[in-house]
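Just the one chain here, the form predicted alone, laid out as structure tokens.
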Amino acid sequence: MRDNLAKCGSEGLSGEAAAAFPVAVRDLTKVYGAVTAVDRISFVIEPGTTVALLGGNGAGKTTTISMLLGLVVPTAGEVRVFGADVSRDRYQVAHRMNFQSPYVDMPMRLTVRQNLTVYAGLYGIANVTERVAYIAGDLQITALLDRRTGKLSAGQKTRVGLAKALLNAPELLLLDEPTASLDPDTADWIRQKLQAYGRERGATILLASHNMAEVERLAHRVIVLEAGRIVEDGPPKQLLKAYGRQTLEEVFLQIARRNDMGRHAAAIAAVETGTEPPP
């Protein structure tokens, strides 16, 4: 990653290099307030890959993605997507990729095929009523077409937010928690769905998840936040063999609890030291 970065060369990310992939990032940070939300992180994306990003409630993943889909203004540093700077030209690139989370509604009162068309018109899709009945059949989702999206289960919910995903068949795909209120089954069949379209559309995918069985499965890489940092950034078996682990959950505990334990460290040595008054 760090070779790759340094490739994109001392101009920042406008150069040629910095084209070659995806997304490419330098010292993005993001500052609510008195929060660092993201906190200067540096990393690109190599084209076809599965990468996911990790950490806990509060890392900065949601963060992180928005910015990367231009809809936060990063307090600085610099994000491109296909060479784009997103935050001037979003819209140079917006047709090349898309985004799903369980956690961002569509218009509840529109029904399903409503609200596909509506987005496959936005995206300037060719062949509307054609194109929504083929990613409908191909997500099985058909039978929900014409009912209400406000009347559809949470896990009905998501797979419509996947086929909205995928309408423009986008080249960059943005997940959060793709499989959130899915049935184990149901679940499973979308992680090989988004397996197979990686694979045969050779189309890159970030995504932020909380099962580390299905980034285990689906990522070839792994990013891990911390308090908007990143703290450790590689592919799952290199992370496995470094930590000593079986699993990627047992690595993100150890990591969670040991950043845990320092925190805690921290501020003891700080009250006792004087620097810091006692909670």
Second form
Amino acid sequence: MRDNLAKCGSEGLSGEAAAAFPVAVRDLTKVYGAVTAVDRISFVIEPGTTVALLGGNGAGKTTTISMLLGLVVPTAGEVRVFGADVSRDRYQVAHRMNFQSPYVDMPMRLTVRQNLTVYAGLYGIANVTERVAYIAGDLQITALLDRRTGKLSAGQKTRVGLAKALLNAPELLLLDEPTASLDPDTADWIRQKLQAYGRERGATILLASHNMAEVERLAHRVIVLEAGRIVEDGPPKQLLKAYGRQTLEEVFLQIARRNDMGRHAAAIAAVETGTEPPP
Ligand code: ATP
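Can I get the form predicted together with adenosine-5'-triphosphate (ATP) as well, since the one above is the form predicted alone?
And the full complex, kicking off with our chain again.
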């Protein structure tokens, strides 16, 4: 994983070479009281690639994405987007990136059109009316434009969130469970859209997902987090080979269960020896 960082050259993340990478983080850490949500993670993401961030519930995926967006301030470490330190200079690169997350709600009393119009204004988009109409058509939400955002179904909100994320045609797209709440047909259609977006625009996509079929379809590379740490990092095929498995689902289960077994064994040992069990 350190080798990956070496691509930024001897000047490190603050040097010119780092600006070529949509994402570069070094020893990135976030501590919430007694919980270390993200624990000294380091990696760079190559332009035009799609990277999946995997991990069980509470592994640190959302916290990592939030730090990349400049929404959560790191406790320690460096976080760069196109070379800019987003914890300080987020606005330098805000127009080049966008995100979608089921955890970030748009103002519920506004209509979808009003919301998309406000966001288009914030991103400094010219021809706002035309752009909103185009994106709505592209994501097949034109019929929802004059509905109140708060009255939409979960799946409809997800699609509106993706429309918002694509408004400024971002070079870097951060997605937190992009097909959550979508029916299988719509989820499949959205995956096709994202795949085409990455290919046609040469966009870089970082997505957190629990859906392994989605990851197999979209990701060039997979980063697996466990308790805030990176435990695997590589192309899906490499992971399948390393674990001798046919699907990423099987690899994911093997990693999760290996660690569960480890914790279980440590807890038994702690009881037997009268020491504190690990957290
Ligand atoms: P999930 O798959 O369940 O969405 P995740 O991998 O996205 O999980 P995070 O949401 O990043 O995980 O959470 C990582 C850890 O940090 C969890 O233990 C969580 O409880 C904790 N955490 C996240 N945000 C906060 C916060 N604002 N205050 C305190 N603890 C937090």
